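Single chain ahead, by itself, as structure tokens, in the form predicted alone.
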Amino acid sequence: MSSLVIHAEALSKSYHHFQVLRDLSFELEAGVCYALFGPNGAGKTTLLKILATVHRPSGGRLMIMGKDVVADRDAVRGRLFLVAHGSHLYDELNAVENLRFAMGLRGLAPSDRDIKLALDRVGVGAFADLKSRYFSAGMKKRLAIAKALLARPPLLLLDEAYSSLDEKGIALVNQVIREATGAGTAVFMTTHDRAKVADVARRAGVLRQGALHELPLTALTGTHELF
């Protein structure tokens, strides 16, 4: 069985007259965390979102494990779990029905024991029966990451993965990248910051002006400007 999760080929994304990205050719292999950079419109969140089938390419190919992300949209569909950068939760239920709500769609049904289990690794445990209207930034994106915790995807799109958290919060992240990799799912990542995922990344790449170019990971520890 092939340890490649995204094969991309000359992908391109043009929205009207603006081309956004630019043949854009890389993959990523199981276990592996990819982490890209770019100035904000660079096209980073767009191509997140052609890898997580919410936006169709505009020209090339992608693949992920094996599927055509256009032909085969929901078989791909299945196999990936995006953590947005908007938390995508419903107001009026609780962490525990957001959870199950969230895992139903996936066709999934985890026992309550998994979805305490999740909700404390995360750090809401506590806060399982509030309505997710009353969580702060943060705890939404811990909640988040409880969904893709209990989703268990070959694939992991991550979405500015340290924003509105505090240092346990970004100890979070990193340690669930580390178990998600370990365990062999790949992981492809926007970030900011160079620092906070130099602890994990094991490639890293840049958008500019539409084209990604692949970086050495002596590039995140270093102080020089990407862009």
Contents of the next structure:
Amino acid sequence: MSSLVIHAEALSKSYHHFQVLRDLSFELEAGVCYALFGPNGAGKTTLLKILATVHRPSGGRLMIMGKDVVADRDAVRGRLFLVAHGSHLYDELNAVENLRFAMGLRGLAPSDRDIKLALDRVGVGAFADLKSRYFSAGMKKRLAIAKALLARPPLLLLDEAYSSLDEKGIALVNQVIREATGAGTAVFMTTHDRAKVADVARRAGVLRQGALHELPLTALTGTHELF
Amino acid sequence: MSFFSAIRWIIWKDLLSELRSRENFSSMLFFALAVILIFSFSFSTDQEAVRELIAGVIWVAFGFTAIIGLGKSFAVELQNDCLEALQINPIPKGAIYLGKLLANVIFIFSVELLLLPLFVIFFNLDILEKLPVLLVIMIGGTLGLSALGTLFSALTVQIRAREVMLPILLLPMAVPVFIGAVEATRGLLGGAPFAFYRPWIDLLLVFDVIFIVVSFWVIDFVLDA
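Now show me the form predicted together with the partner chain; what you just gave was the form predicted alone.
Below, the chain from earlier opens the complete complex, with every other chain and molecule after it.
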């Protein structure tokens, strides 16, 4: 069985007459973390949202685990999980209820113990009964990561994974990525912080004027400008 | 993922959120109370006018109260980009529609049940014997309004002027529901024989089915557009 999780061919995206992405072709294998860089407005989030099936590509072909993202959207959606910039949390539900609801819609029914373990793991176990409206941005990000832990998807998409997080939170994200890739999950993430992602990324790329350029891993530890 | 399980999760989430915030409930109740009070002062000395117009007054209160609730149905999903999460969940979009629809029906019907005693008090109505049929008409009317309102709430959620657009789209389309509900209620409260106003109840239920089927059919396009 092929270990290819993402296969993109001549992918493009335009909003009206503005072309955000042009002719993107790349592949991502299972168990690999890919870090995507680019200046503001380069199209990182757009690409991530195309991978997450939020947006449709304007052209080209995108297969996720052998399924076409346009023709076979629902099958693709069951195989990925997006930790987005928005927390995807309901303010009136507490942490446990938010996790139960998110997993329920994925057809999963985690036990009380699994939920407690996930909340403890991301460091919000003490706030399990607190409505998420009272959570700080960092705590919301941690709760979103707890959802990803419970979902265990073959493809994990992280948008600005380190934003709002403190040092422990950043270490937690990297640990989660290490464990996920170790278990065969492909991770595709956007970030601005190459030093933080250098520990976990096995591939990296930069979006410049809508085109994707593969970066050597040494670029992550260097100090020269990426774009 | 079970279709019915997804519906249950959506209903659970929507009702629990509303029970805790009571945002919609308060505004709906205040609006309906204002309508009832204004009409009750207008008709205070004219029982003949009350008999003639009470069905319309009831459905003006119910209809516009429902619009307040329906407007928030999908708008609450904009918070924290929850709509995005709903869209990319591996569940049929029809399950999201039916879950939202049923949560709206339960919620709006509960508000209507609270308003009913106020109509009895302010308009001196005798509805005890007519209550079972009145409840059927109320459920039929609420279902029709919610079926359309839930669809239009999804359709307008991403546009800036959604609060204005929802009633503009909903009210003309809901005319058959209002006609059926008002005529059936007028026949019932006026003491007409059941056979006299039954066709209006039938009309109401037929439009309920049409609106639900059509909305269920197009919701996939609306939510993914």
